[in-house]
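Presented as structure tokens, the chain that follows is alone, the form predicted alone.
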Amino acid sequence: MRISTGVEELDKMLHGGLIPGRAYLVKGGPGSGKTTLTIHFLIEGAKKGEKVLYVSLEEPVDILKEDMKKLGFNIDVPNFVAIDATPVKQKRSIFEAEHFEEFAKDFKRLVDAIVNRLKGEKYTRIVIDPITMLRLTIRDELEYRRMFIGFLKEVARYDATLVLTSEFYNTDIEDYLVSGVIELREVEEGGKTLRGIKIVKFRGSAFDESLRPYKITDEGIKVYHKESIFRGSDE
């Protein structure tokens, strides 16, 4: 069985979706679409009547809500549940579905309370947006890998996908450790800046290996599966 990512064209590359209850990151710089590709994957189980989690280290929910209504893309529903974890928050308030924390500086007290949650809720999707937050907030590496691998297996207990998202261009701990990579890439061709999407990593699966091009649009993310990011490739 498979599950989509919410973009259609991106689960033919991937040969049918993501497999169920492992956890994958997302790569890629500033403005790539990351947040958005994620938003598509909650999005889609929330409409199916999953019960869905998002965590923002980055972006204050309330702005991720305007971002994600110009797209589209609904996010005040019953079942999808937002924590604002980003650093910038003064105080801790907590009202509807919506939950303030201030995990950002703290890998161990976000592990904790996503687990607490799993315990008392059912979340078949979940999206840490980004790790690379907590990941500078651990200097030792042994530590760090300790913990991860520790979170992994939490999250694994209940069945839940997970999805990261980093803005780390060079291999990490994440990318071994994770059933899958996707990345999000900017190529220079002809003297234009161009959008690719690649899958460099899917454990249990074949799946396409070619960089696709994508695009940005006022629906979300589109990604063009059949064609070739480069001018005269025999693909």
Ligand SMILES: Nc1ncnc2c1ncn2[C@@H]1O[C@H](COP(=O)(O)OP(=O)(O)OP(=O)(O)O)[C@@H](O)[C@H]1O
The other form holds:
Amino acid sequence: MRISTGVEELDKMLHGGLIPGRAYLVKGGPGSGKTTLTIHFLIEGAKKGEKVLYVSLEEPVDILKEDMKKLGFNIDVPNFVAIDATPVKQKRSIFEAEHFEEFAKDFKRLVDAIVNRLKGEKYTRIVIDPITMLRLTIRDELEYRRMFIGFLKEVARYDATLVLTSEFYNTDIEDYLVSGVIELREVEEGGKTLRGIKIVKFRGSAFDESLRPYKITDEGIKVYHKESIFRGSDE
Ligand SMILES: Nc1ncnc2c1ncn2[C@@H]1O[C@H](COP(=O)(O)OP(=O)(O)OP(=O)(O)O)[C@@H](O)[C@H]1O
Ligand SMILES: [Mg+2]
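Taking the form predicted alone as the starting point, write out the structure of the form predicted together with the named molecule.
Expanding to the full complex; the earlier chain stays at the top.
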């Protein structure tokens, strides 16, 4: 059984979609569409009546709502739970009397808060966007690795499919520990900058290993899974 990313052509590249109950990483530069891709994924679940959880660590949820509305995504529905964990002073938790800005600084507390949520209610899809800051909160690499593995194991107990986003640098630990990595790249071709999507790894499945063009449009992300990004090459 597979779980859809919400982007049909990306599902085709994944030979049917993601394997549920596992953790994935979406990597890309600023404005590459990481957030948009994760919203496709969550909305897909929400539309089916699943309960989904989005944890925002950098972009305030109000702004996200506005931007996603422009792409035709209404995340203002009861089974789409969006948690604002951005470092904004007055922000308060929508559950428990916690200051969410603390979470951005404290991986362990964020993990505890998410796990508490999972204990209370069943979520099928969880996104943490992005995890970049979390890496910076733990200096010791071994400690971070332990925390990260612990988090993945804990979430796995609840059968939720987890999608994390990050920028490119310094994600070697996460790359190894997650079940799949999808990259949103920029490619220079014939003097133009093109966007390309590449599945770097996908445990437990065959997949399209080519770099395929994608665009961000008024309707979100469009992947051209039959097209090649390099003219005259088969890649
Ligand atoms: N209708 C549209 N047509 C084309 N591009 C759009 C449209 N709407 C938004 N975009 C582009 O989508 C990008 C934003 O996507 P998104 O926020 O998902 O990226 P991101 O990788 O999460 O960025 P960040 O690193 O800032 O978090 C911006 O570059 C924006 O210009
Ligand atoms: Mg983003």
